[in-house]
Every structure is written in C-alpha cells, then in structure tokens.
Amino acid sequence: MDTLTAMRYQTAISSVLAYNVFLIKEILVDNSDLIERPFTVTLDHELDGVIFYIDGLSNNQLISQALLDPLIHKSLEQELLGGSRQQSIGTIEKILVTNPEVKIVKTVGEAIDNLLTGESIVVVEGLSKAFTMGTKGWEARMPSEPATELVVRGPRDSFTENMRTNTSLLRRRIKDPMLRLKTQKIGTRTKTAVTIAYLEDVANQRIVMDVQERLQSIKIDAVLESGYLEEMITDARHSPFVTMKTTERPDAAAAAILEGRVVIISDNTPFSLIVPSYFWDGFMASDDYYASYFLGTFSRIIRLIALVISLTLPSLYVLLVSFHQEMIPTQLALSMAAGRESVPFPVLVEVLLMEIAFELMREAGLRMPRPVGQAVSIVGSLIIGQAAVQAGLVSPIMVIIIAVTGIASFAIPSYATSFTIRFLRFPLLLASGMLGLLGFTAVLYVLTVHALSLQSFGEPYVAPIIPFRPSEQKDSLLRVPWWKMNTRPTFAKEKTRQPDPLDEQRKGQKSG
C-alpha cells in the first residue's frame, strides 16, 4: 500500500464519527460491496453511528438482530432520565461490550482488517475506538465426500475451504483439552489464517515450535492454498520427493495428530499438511486401520509392488530389449522380436511416445469436464494404442508394459508421491536407454541416496526403515493388530499409546 493508505492504516479511532468514517472510506475507496449503515440511538441524547459491513462476506440478519436491535429497538430512557450525554455513551458500550461476539479495537487498520474477514465494525460519536462483532455469513461447501483419498470402509466426510468447519471436524473426533490450535494471519494482503493443530501432552515442543518458526518467517504477499505454505516451509525445496503428507480427510489428519504430529490447516482449502512425514506415508490409506490387519497388511504389500513396478517395469523392458536380450528367455524374445519387426523406432523412443501419450490422456482426463473426462481418458486409451499397433508404430507388448504401468501409479494412494514416481521414472528411463543396466543402476543408486539425505522437520525421510527402529515396524511397511499398536513413533513427546495387554495380564497374573 502506498504511504499515505499506510499512515491512514495506523490511525487511532477518533471519537469524532465523521473522521472516522472518512478514514475507513478512504482507505476502501470504490468498493461497490462495501455496505455503510447508518443509524440513530435516542436515548437522554441522540447518539449517531455507523455499521459498515461487506456484502456477500456478512450476515444482514445477524446484523440486525445482533447489533441495531438492541442499539435502536431496546428501551433505554427509564434507566437515564435525566442522564448526561457522556452516560448515554457509557450505556452504548455496555450493550456493545457485554455481546460475546464483540471485540474493542483501536485503531483504523485493525477495524479494516476485522472488516474485510467478514466482521462488522460500529463506530458511535463520542466514543475513541471501534467495535468489531463477528458476523460472517458467505456461502460454504457442506463436508462432502473426500474426491482424492476414496475409502471402502471409513468416514465419508472431509475438510472444506472454511477453517472452522475444519476445526469442528478435528474436535468432533478428538475431545481431549490437551488439543492445540494455534492461529496466525500469513499474507501481506490475503491475511489467510492459518491454523496448527497438536496434542500439548503428546507432540514434541521441538516440532511445534519449529513449524511455528518457519510459518512466521514466511514473507509473501498472498497465500492462496496449503501448496504455497508447502513450498515455503520443506525441509527439501529442490527435490522432487515430498516431505509433507497433504490429506483433506480429517480422520487422517487427526489419526497424525494422535500420533503426535503437527497438522497444518489454511483457510480456503480443504487440503491441510502432516508433518513430520515419511516417504513410507504416501502408501499408507485411511482404511487400512478400518479393516482386518491382514488386509491393511496384504494391501499395503501390493501397494509396494505397485511403487516397484511403476518406476522400474519400462525401464527394465528398454534395457533388457537393447542391451541384455540373453537375459530374456528365448521364446519371450522371439515373441517381442515379432511384435517388434514393423516398429520404425527404437525401443527408446517407442517408450518414450507411449509414456508422453498416457500421460497427455491422463492430464486431458483430469482437466476436462468429469463426465467427458473419464471417457475420453478410457477410449482414448483403447483406440490410440490399438491403432498404434495396427499402424506398426508400437509393438503390442508395448502397450502392455504401459497399460501396466499406468495402472500400478494409480494403486498409490497419495496423488502427490504417485506424481513424484511417475517424474522419477523419466530420467530412470533415459538412464536405462543410452547406459543399459549400468545407467540404471546408477540413477536408482542417486535417487536412493538422496532421499536417505532428506528429512522431514528434524526426522529421517525414510525411517524407521532407514534407520531401522523396531518399535516402528508395527505401523510402517505392515500392520500389526490395534492390540498391539500400543507405542508412538520415536518422535513424539509421548511413546506410549495404550498399555500392553500382555504386561496387564501379566500384572493380573502377579498380583492373583
């Protein structure tokens, strides 16, 4: 803002009525959905005011019922017959005051900043500050299922672009007093809230204040989704692993918490942060704690396949057919050779098409209208690769190894680590096609190497597998029964979850 709507911004509230609606109209200057309400108190003495408001971000009801009845329709000549002005201004602010909803500001730039949340200012003559009330009321999305973690068994709700539905969802589940949120504006000019939520009790404080460290030294002008805050505040901002776990299910969100971990929540998004978070997270799904364990353990095993063939399968298929076909059995050769004889290209390029074409139908699936989407992404698919084989340009395992590939990036359940696999399988793919198995084993070697030198808010990136911890395996690569889950990672202030059966029967056991 320039200097003079800055010096304006800092001005005390006059108990002069006129400058002070001057100033709040100058610094709002042209805005059609600014609302200014007039009105008149007749109490011993006339006393004017003025409401202001935003269209569309407050409730007119509220206002009415909340501010100007008690101010105008209440009777209050009985109580200061021949009372002076100065005790009719003093009744005026006991009715504003005693409101639970009002808050007492004093000066021009927090009435403005209270305004432009969805809050009423009143500004009464003769009184030297201004009274903000909440009263937001714009339209909001109800809780809807999740559209990008779906679950078979589980809660169908998730969090939406209102902060404090979000907060409610979180509270509905965890009733303890121990839990934390704790919020700051971020935004120069968005002044978007941003929440943190923990449990006192359980979260380390080193995690905590470390979060609200980097939150606050954010400076940036508007914050428009939890993907600017991500960007801002990673512990690795040039890589292509995601070390923050997005989620918009609240069960989630509060199982990490639980956990004694640090949730981060914006305003205007449903999509709210976990951290610390491990690389082994992005495998992990909602109902694998709502089914038998042996479920969550067995599809948490095809998952890892999944992760596995995804990133390696056409890798492998271009090193093996151009540098080491006698690793393949020969009658798999001769078959691949056939299929290849008509194909103009190298293997190479043949891949490379074939991954540069799923993935423009995965991306015009996903941008265009739901309806044409999903058909357009299924028959493109079926009518692209058949007619590519017909023409000679692919050979048929090629659509194959694709289709397979395709199919096992969707088996991950985070959309943001089926991303990072689906990037990392490019330069995993040249590797393989201009060095063979030693081009490959090298980009794996540097991948690998890198993510052991990421951390996650003071946390190990890959642990607890590396560094191995065995009070971790419980809940990591398998699932053990909730019987037994009985401990917290290594990083909460409190490790113990619930006690161990086994030692309670063995305390009966004594104690008989």
The other form holds:
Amino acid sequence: MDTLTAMRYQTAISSVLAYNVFLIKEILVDNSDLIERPFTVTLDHELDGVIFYIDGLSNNQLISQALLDPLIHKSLEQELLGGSRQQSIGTIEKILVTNPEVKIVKTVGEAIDNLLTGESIVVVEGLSKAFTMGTKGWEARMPSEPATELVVRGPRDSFTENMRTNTSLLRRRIKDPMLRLKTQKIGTRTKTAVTIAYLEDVANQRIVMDVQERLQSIKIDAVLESGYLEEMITDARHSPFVTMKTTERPDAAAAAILEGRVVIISDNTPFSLIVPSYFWDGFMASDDYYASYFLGTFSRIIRLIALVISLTLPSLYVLLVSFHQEMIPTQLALSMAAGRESVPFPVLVEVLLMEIAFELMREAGLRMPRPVGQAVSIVGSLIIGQAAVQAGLVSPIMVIIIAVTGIASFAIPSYATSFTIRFLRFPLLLASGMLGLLGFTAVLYVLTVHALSLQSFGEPYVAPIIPFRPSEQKDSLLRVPWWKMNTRPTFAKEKTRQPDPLDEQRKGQKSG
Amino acid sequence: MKRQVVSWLVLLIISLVTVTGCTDSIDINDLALVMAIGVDTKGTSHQVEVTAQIARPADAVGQTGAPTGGTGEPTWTAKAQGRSLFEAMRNLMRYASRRIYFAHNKVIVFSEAYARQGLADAIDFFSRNHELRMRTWVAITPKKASDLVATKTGMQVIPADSIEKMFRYSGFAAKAPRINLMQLEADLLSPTSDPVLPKVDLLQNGLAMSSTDKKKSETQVELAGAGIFERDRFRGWLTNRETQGLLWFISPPHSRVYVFGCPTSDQKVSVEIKKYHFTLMPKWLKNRLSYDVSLDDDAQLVEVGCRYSLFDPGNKKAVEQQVNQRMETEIRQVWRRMQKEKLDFLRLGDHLKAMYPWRTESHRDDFDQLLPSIQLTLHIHTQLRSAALLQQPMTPGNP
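Show the same protein again, this time as the form predicted in complex with its partner chain rather than the form predicted alone.
Up next: the whole complex, starting with the chain shown before.
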C-alpha cells in the first residue's frame, strides 16, 4: 500500500458525498466488480446518496429489498413537513438504522474493509459517516458428506468453506448459552476470520487464553487454510508429529468442545483444528462413539495393530532377513530364501524399491481425476504385485509385506497421523537395513523419546498413556459405554460430564 | 556460522547412508542353511569328517513364483575333513557357494566311532558357537553318520526336518530317549550323571517311494534305542527293553503299548498306557541309599482278540497284573544294566542332590561306585479303566 493510498485510507468520511465517492473509487480503482449505485431520496429536499457493494459478494436482492425499498417508499410516503435539510438527513439516518445489520463507520478505510467482506456501504450527502449494511451473500457450497472422515454410522454433514455455516453447525449441536464463538481477523491482506469455539464453563481458561495469545501473535499476510494457523501456533515446530487434530466433521468438533477442548475454525476452509489433542486422537474415529462400545474398543485395538504394522513391518522384515536369520522359523526362512533366490538386490534396496513404488502409486492416485485414478490403482497393483515378482525384481513375501503395510497405514483414521507414521517408517527402515535390530531399536527409542517430549498446548502429547491418567482410560484404548463415560479429560475445568447413575443409586440406597 | 553447521549436518547424514557398509549384514539367500550335521572319524588318524545337509531353498519350497533351482533336490549334502571339528566345518566352505549357517540346524548325529573318542570337544564347539541352538537334537549311530545325514527319509521335504519331527513325536513310539544339546551338556557337566543319547539307525526295509519301483526298497532313518556314555566316551548300547525302562526315568513317553496273549486262546490283547504318574524318591536309610520308584498308571484296552469283557473282574485283574509285570521287568532290567556298568545314566545323582543337597556332596566323585549297592523299591499300580468304545468283545455272528 503506497503512502497516498494509506493516507486516503485513513481519511475520515466527510460530509461531502462526492469527496467520499472519489476516495473510495480511487482506492479500489480498476475493479470491475465494484458496483456504485447512486440514488436520490426526495423528502423535503432532494438528497443524493451512493451505495457501494462488491458484485458477487453481496446479495443484490437483499440490497434492493432491505436498502433501496425502504428509502424509496419512505420518500413516497413522506409528507412534506417543511423541515430543514438537516432534518431530512436525520430521517434518512433513522431509516437506514432500522436495517437489522447496520454498522456506522467513520473512516474510509473502515468502510472499505467492510465493503470487501461483502457488506454494502451507504454514503449520503451531508452525513460525515458511512453505513455498512449486512448484505453478505455469495455462492457457497452446501454442507455435504465429509470427504476425508467417512463413517458407517453417524451424521453425514461436514463443515464448508463458509465460517458462518460452520459456526451454525456447531450451534445447532450445542444449544448451550456457555458456548463461545470468538472471532478475530488474521492475515494482513486476507483478513481471514478465525473463530475459536469453546464452552466457557468447561474449557480450561489457561488453554483458551493460550490459544488466543498464540493466534494474536501470528504475523502473516495471508491465511488461506487452517494449515497456516496450525504451523504458526503448533508446539512441535520441527516435528513430524501433528499436535493438533484436524476435522471436517461438525460432530467431531462438537464432541471436542464438549470435552473441554478448543476448536479453531478458519474461514474459507472446511478443516477446523482441535486443541489440545493427543497422539492417540489420530486413532479415534467418530464411529467409535456411535457404534456399540464393543465395536468401538475392538476397532481401536485393530487400529493400534495397524500403527505397529504400518510403522515397523518392513523394518522388521529387513532386519530379520539380513541380520537375524536365526529368529525366523525354519520353514519361513526357507520360503524367504526361496523367494529371494532370483532377486538381484539386497533386501534394503528391495524394500525401498517397493516402498517408493507404493508411495508413487498412492500419490498418483490421490490427485488423478477420478476415472483415471482407478486406472492407476488397477495398473499399479497388477504391475507392482504380480509382474515385479515374475520379473524377479522382488520376492513374493516382499509384496505381501508392502501390501499389508500399505493397508495398515490406510486403517489409521487421521490422514495426518497416517502420514506421520508412513514417513517415520523410512528412518526406521534405513536404520534396520544398516544396523539390524540395534539400529531399529535406536531409532525407535529416539522417536519415542521425541514423542514423549512433545506437548500440545501444555498437555503431554502421549497422554493419557504416558503420563498415565486413570480417569482418561475410559476413552483411550477402550471406549467405555456412555453411561460410564462420565468424566472429561483431566485438562477440562469442569471434569464431570454427569454423575454416574450407579453411584447415584448406591448413594440413594445408603441414605434410604 | 549457521551455514557451516548445516553443511556439517548434511555431510554427516550423507556419510551415514553411504559410508557405513551395513555391518555384518548378510541376506538370507546368501546363507547355506544347514539342516543336519553328521560327525565321523576319518581313517585311523584323529581326523574329523563333517557331513552337512544343506537346504536348497528354491527346491525345498514349492510354488514360489521365483525360478526354481532345477535339480528337484530339496537338499544338498556336503562333506569335509579337518583336524578339528571347526576346521572341518570351515573346509565345507570349499564346496559351498554360500556362507554355512548353523542357526537352523535340527539334528547332530555322531558316529559310534567318533563317540568312542569322546564327545567333550564336539559339545564344547557346539555350545561355544553362537549360531547353534541348544535345542538341537543329538543322536548317535552305529553306522556312518554321513550315511545317515545323506539319507532321504520321512515325509518332510527336507530329511532333517523328518528326523526332527521324528524326535518330537517319539513319545508315541517310545523307542528312544529325546536328548537335545542342552540336556546332553547338562548330563556331561553334572558331577554324577552320565550322558545317554538316542540311537538312530538305517532301516533297509522301508517301502519304495514310487509304486512302479516296488522291488527297490528305500532306506529310512529309524529310532532304535539308546547309547550310554561314561563321561563323554561311548560305552555301549542299551537293549530295546532297557531303553523302554530308561524312558520312564529320563524321557517320559506319551503313551506305551503292551501286548499279551489271551489267557485261553492264542489271540492277543493290546493295552495302551496314556495317563501315568512316575515318581523317583531317593532315601537314606541307615547310611544305605535306596530309591523308591512308584508308577501309577491308567490302562486302556485298545485291541482285544480274545473273548472276554471288562465286566469280568478276574480278567481285569489279570490284565493289570500282566502290565505291572512288564513294567517291572523293564525297569529292573535297566536298573541292573546301570549297576553293572556303574554309570548313572538314569540321573539318580541329580534326584539325590535335589532331595539331599548336602549329603550328596561327599559322594559327588564316587557316586558311580555307589550305584551297585543302591536298592530299588518298586511300586507299580496299574488300573484298567476303560475298554475304549467297545465294552464287549466283537464276536462274529453275535450282535
């Protein structure tokens, strides 16, 4: 912003209409979507005014209904009172202020800021203030089925790019007067609205303050997605681990708020952030809470197995085959040796070859147009699997290892966590390929210590397993039935969800 | 400054990947997996001859998708000589295209000739070598160990695997004790016990593998008793009876079968012992050592040729007595042999030490001399509990 523009930006709205119009048009020069609509209201005097709005951001129908109609009707109804010009101006102001979403701004800059969010600006001859009218209305996607967090049983709506829609989705779920939705603008150029949502009496004040302070301290020109925010406020800046859970499911966000967490919703993206979150949150899906608790617990155990397989299976294979052959049962050892009989590479190279092929396939399938994507997966699985073995490039067992590892990584619900695990597989793989079990253990040890050292907004990252928090075990590896799920995580201010009905009964019996 | 640190880091990471040569890494298909080892003497000099049965993975495993070795032989047998066991094993490498790897070895077979010279050296080598497992079966053969190791035997693809399984399920046949390297070493190191090893032999009258070739019979490896040792030197073979008596003491069988003639006809009755309780209790009485052996067992009729039913208490009693008698004979025979040889292969000393840890100390060196004077008290109690599915004998024409 050059100095002239900055000066104009800070100028107060004057009572001369033409001057105001000139300033606004000069600042927003060369914009085809800026609409200037002059109007004249005839009361005792003829008064000129101009409505500015951005085409596409404002609802034209709303402008004519809520703005122009009252003005013009008023001018038709108005009896000639013989009032002064000043009185007429006062009447217009009264008419305009009846609009439900009206704000009065004093500077050109404020007017333009509001204009750019989709509001309309009304400037009237003789008034040294401008009115911003809530006429926001643009083409937006309707809440559709979430694309990344599918459930078998559960609500099918998801957040959209419109923050207001998103907050309304939360409000519809939590009809509690204590639900707070605090908004601030982040990004000097994008001025992205960022809302933090929490329950005043449940969320820990320390965490809420922490989130607010971190958001306020962000110095960035643009926020196009919540990923920007995530990296700006994360505790673990140089870590492959994600310390914030992302979700596009309003039910998951609402559940987090009800547990005393804070949800950060950013405009223009359906992905909201949940803080604080644990490592294990990446292994929990909404289904766990909606389906029977047996199924919920079972699925979590399966996902934990998926974690172990996805992280270690290729490394274990490499270290067994090239260092610790004595650990393999004889029959299996023979099968492995037979499979590798014609493979020209060392095991480590063989694994890396297949891992890279698999990652390529996954990456290619991810961004392909849907019809082509299918072709990629079919060709990929055919070529990589059968043909690579027949060509003698890899052993058949290797194909199974890679396939199982890949499937296991897909079984982890959170995409970010799944990626972390997939990524960490490679250092483990290299270490096991070079130093066997020793290298494997060393890298696993370093990873564990690193994860243990992390925090998410003051909460230990690997909790509630380490440090062990007994009350939170109800919702970690286990998912206890809802009548037993009567406590919140330990960081919540209000730790009891509802009294345990059995406890109540016992108390009743004692006193009775 | 910062750039320097970063460039050092990058160099470090690059060298980590490129410079380290994957220490000690050797891929599984570059190993020659030894499945069985045979140890013989070579000529009259103290040369050792080692025979190794090595798996050829490509042919040992069925459909793999990978091109197969082509010979159709699941194993390859190699033989080498040397002045010591280790030298002989290293000499194997002259033939072998892969590194000889012992961790998957199943069986070690010593020839009688080698065992007569003493096993201490071999046991030392096998337990000192980190690749060998202590649960490898050990056996001794009156034939050449190399013949045994080279013989194709059993139903498994790999012959050594057959021998391994044969030992694992030998409790049903009850023809030889089951001794692994760990047990052999324990016997050898025990101040009182003397080792005993299962005897394996070549059986000539096995059936031919292919039906078109009916006249040519295949050689098979069979379990055929036990050999006893004085310290580490081979002393002699136990008879079949003696081996069966020995099993009660050191290698409890899964089941035993006894066959008797019928009281009235020339038909036969078979009895199987599945459940039994064997205890060995040493006792010092007036400075005289005696052992109480008690054997309580449940017998089951498995094959009845003669016409009697269990409902007759007299018949039942008769069978029980016969079983008792057989068992007593077995145990007494092996006991007599032990006293004759003055070798504690029944591990009596170990039992004594477990019961009287201090009193044994004074006898640890001359326990073998004590053996002939030890008294055996036998309490055998058989109960015929079941006639399996048929309570009455099958009588032709009598429903």
